[in-house]
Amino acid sequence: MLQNFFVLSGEQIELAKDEIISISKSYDSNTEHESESRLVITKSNASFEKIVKRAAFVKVAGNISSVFDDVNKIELEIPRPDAFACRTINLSSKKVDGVALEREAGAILKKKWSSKVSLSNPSLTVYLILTDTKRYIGYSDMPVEPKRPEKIFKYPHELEWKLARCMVNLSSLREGQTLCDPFCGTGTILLEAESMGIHSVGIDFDEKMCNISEKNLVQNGYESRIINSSFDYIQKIKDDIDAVVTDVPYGTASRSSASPKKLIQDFISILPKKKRLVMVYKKGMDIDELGKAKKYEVYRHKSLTRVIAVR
């Protein structure tokens, strides 16, 4: 079973935390997972590249070789680089003096290893991370670089794309299964599906929307189903769809006569059975249909704070 370590970005950390389990445990159900400050270890059968792929939030990523107390003892049982560099990563609350630490580790590994050292240009990365309670030995040979489409044709106010990413990941999702965004306006949270090699399905009542969310799939080589009707057409397609994740409108961007809590009690109500529901309101409706739903408060601005439920 692989040993993967992701240290988070520092946005959103709750959320992050749970996106990197959520994606390992979409790979491998028997995932074991811990975490401390901004890292998250995960032991699972899914690897590291897998996940980070898909992350939203994640900085850099790598596996598990062992822990350390005395960085002459390290140990590093791993086949030999070409050029390797050292990094220290301090998410402990002690200053540390990271260039030495670097360098001494280095000094050893190069001996060990009869390896060059290359900051610029490394085949494996060795991470020294640190915490309040541990000190890892980490490596990696890739780089953090999920891949990004690339949109066209955008709206004011729209959720942003690592939001949008990082609901799908929580619907727990794998390539090949397919989700549906029944108000899916520019297309943001279907192209990020389609990015990760999840189909996807939009609806949105407004024409303009589904034109512009199809010429940005096209954009990206993408051929997801874009339907113009009101959301209760997801019953006629609920035998075709694994999830729904979806950015309930509000405000004058929802066009309805509805008032916003009535739109999302009408819209849960018609929502297919044991469907993962992944879903972005906006903060101070008290929706009882997700009482036992987890939920993730996002700050905006002082007049905005939207909530992410799971359910």
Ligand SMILES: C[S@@+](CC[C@H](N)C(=O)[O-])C[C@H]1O[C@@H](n2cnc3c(N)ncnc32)[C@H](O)[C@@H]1O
The other form holds:
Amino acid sequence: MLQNFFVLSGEQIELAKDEIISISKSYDSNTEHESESRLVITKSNASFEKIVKRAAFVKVAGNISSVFDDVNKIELEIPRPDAFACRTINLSSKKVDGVALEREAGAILKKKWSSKVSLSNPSLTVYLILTDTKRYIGYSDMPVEPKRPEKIFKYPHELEWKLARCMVNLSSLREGQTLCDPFCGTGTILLEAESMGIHSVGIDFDEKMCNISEKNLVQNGYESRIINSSFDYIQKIKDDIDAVVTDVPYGTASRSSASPKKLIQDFISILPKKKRLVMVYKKGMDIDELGKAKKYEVYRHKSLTRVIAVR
Ligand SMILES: C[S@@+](CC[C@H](N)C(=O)[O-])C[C@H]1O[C@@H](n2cnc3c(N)ncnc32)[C@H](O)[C@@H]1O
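Next up, the form predicted in complex with this ligand. The previous block was the form predicted alone.
Below: every chain and molecule of the assembly, starting with the one above.
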């Protein structure tokens, strides 16, 4: 079983932790995890490479090799790299001379491996990760660079891509499964899903938004189905989808008389109960039907705090 580490970027910490855990569990339901500060450690058969390609809020990730007390006694039993660099990540509450630590570790590993030290182009980076309770040695030969879709057609009030991506990941879907966004707007959620190999179906009652979504998807070579209809069309395709991930309207649309809260109620009432729902809405529009959902608040600006609910 692999032990992986993920250092979070620092945005939306709770969401970010759960995102890592959801992705890991989608590949290995027996994934175990622990976290401290901005560090998440998983024990899982899912490799960190798979997870880091998807996660929205990860800064650095890799394998954990061991824990250490004394840097002079570090052990790293992996094949010799051509060139390596050591990096300190201090997540503890104490000040640490990170450069000195990197130099000490670097000297020991250079002797052991007879490899070059290259800070600009290492084939392997060794991480010395310090928290208040432990010191870990981790390593990675892969930069954190998720494959991102291009979005050429934009529109006001679209969802930020990181939230959209994180929401797709909280649905615990894997490549080849299908999600539906029944309020798809410009297609932000659909694009993020497709970029991770998850099929997507979009619905929007506004033809203009459907056209924008379609163009954004075609631009990236994705073949999602876009349906110009009201959200209740989802009942007709419920057997073809594995989860619903969506960003519901925040105000009353000009062509609809329903209040946003009523619209959410109507929407939830027709959803297939057994399928995972990840929904973002404006704080204050909570409805009883979402009582058991796990909720995360995301502050945007003083008049907009969003809630992401996962049910
Ligand atoms: C908050 S926006 C979604 C924005 C989208 N996440 C994005 O990033 O572009 C909500 C969308 O729901 C659509 N909409 C509103 N009422 C609807 C209904 N009854 N059925 C389907 N779509 C609806 C609107 O046209 C709008 O595009």
